[in-house]
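The data below hold one chain only, encoded as structure tokens and taken in the form predicted alone.
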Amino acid sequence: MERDDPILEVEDLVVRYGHRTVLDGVSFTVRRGEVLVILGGSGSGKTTLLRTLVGLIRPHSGRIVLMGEDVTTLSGARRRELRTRMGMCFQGSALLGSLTVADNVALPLREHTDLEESTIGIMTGIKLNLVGLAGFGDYLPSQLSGGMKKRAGIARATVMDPEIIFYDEPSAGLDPIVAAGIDRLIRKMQQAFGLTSVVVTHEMESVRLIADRVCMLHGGRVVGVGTLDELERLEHPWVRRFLSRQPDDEPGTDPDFLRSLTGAG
């Protein structure tokens, strides 16, 4: 297929908490092999956005065609069984800390096929070598550092050969070095197999190093989507504030309100 054959199709989604509307109408569209990063601020809604995307959420009403199915309209069995040909790399790596490392990269092909033990055991192998982990397979998660634990969410998201596989804040509580290697690898998986990624982060540095396109969110509405340049020529004023680093007014910060928590005349 062709690079521009959309392989997500996000139609007028609404998710609501109650009385609450945290997605309001978001439509968007990734394209297949692409990387596209869901970038907003706290309490933007791209965290519950990227749930919904993988079916951790039902959302009040709207459209998410993922791969040609309607994901909102599957039944339990089909939308499990779409859930084979994509990948979740969580924040926090949600690796199971009873299970060596190659056990849990192995964990959803001993889920989800029948393949014969030595067969899961050389696939294992390839993603952990692919991802930098060769010999670690023995380790538990316990024994390895923040950085390693994301490259084994990784191996493990994408040893069933995905189709497209979605991250929550990859880089997140990792050093700049750390996550510089966390976001090539990102695209290392791109490159070599044409993998489409969805990734939300709010660390610009990462959207500078791997975004192909941005969806921006801000109070639970896209506000802008294109690469980072056509983002940043946009004359919305939050968009302006957020990829420019310009803090809101805040109360307490104009000088004669500091004059008089000092006593200074």
Contents of the next structure:
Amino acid sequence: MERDDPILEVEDLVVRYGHRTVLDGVSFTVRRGEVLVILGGSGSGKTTLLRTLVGLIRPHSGRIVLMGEDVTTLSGARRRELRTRMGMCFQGSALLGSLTVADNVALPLREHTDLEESTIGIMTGIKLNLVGLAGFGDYLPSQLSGGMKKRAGIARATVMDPEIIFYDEPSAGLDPIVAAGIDRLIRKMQQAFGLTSVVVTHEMESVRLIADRVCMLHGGRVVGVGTLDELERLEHPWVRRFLSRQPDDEPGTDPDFLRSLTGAG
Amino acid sequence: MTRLAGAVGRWTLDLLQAGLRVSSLMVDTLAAVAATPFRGRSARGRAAVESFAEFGSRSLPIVGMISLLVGVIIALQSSYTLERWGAQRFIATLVAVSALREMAPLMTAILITGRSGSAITAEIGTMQVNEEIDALEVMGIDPIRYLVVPRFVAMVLAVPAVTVVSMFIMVAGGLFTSVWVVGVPGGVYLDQTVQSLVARDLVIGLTKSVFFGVAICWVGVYRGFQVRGGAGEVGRATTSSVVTSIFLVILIDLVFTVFFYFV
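To complete the pair, please output the form predicted in complex with the partner chain; the form predicted alone was given just before.
Every chain and every other molecule in the complex is listed next, the one we just looked at coming first.
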């Protein structure tokens, strides 16, 4: 497999909520087999970007070519077919609360394949074992901890052996040890299966561990794409602040803000 | 004045838009039902059976209880008027006709709205909040097919089925009341019941109840999918689902009553 050939190309993507532009001309490429991290602060539009990439939000304009198909114009059946070749892990893991963990993981197989129930059982078991949840198949999602739910979500997203997987804030809300475990799992999935991974996060610790390349998002625009080393050499003031964990300028020192408080001017 | 006109205009537009979305939901559901939704997927068949048990069988105790009480009430109320003419045997007619044509379908629909229409909204609304609906979409699983179709099939079958039970129990309630309270012999009551009923009464009652089932399910599902935000929204949507359903049920009832009055 050619590692440099692009699996996902985003061109000049614009997303609007009403009159508010959330993503403004975003372009980047994801190469087959790499882990690309979309890094940005709160409100930078990174979750919106991910939801647009998987087709949950319709963009205002622009192109998203995923595995050779333009996601923005695909019809129902073709879109569903494409979706069986990708996986997504949601921030809250989004396991179906009414199904056991094993049934959650088996769901795509039951819906999209005609495999025997026994085969489905074995494949589900393998994936659960891979993410470290062997023996938890009969639990309901509500009985699992946050980290275990994330792992179950990863098992479900990879059960169809997808070519690309999207993670939305995989380590958000987890303690550092559990978060590191999830990071290692993401790396493991990529190394074991050559699984292309697109990870949205704001955690610098994760980025250092998992990223081949980083796409930095600020105010709905891409401010830099490259390895972490390349980004650290950028002169962009916001990138420098983000990477070195410096706060924004104190809002209280802004003269306009002071004037607005006193009502003068 | 302009503000008022604007508000009325906006309200009308919102209403039209909601109507449009509900219709497209209806079309999607019917298309999915028509496209053999159980094609080798025993899971969805099982879901429909499970929903039928939930909407139907498990509502029987409360529906039975209420139907018995309503039967007693109709009998007593009719007796109050009829005894002046010494025509108490016609209690049977009044109970039978009002139970089959009106009270059994209506009471059943209202109880199932409260029990299950609300539950459908709460369940789908919670799934919406937890991104479970999005997860289904991304897995390439159509939420309409996966979530709505089994509930729709179950609801459209369950409401008439429970209505039939309710009809029997209402008539029984009337029977007990006229035998033990008013003093009409049981044989006379049953004769009178059989004489006064025609197949048409049953058909009218059941036709209504099918449409009630359709309304309860669609309102429940639609309100559920509408939920955005958090748990508070789920509560609001559930309340609104019940109120809307009951209103629609009574509206449909009126339309059918007017229709069958003239036809």
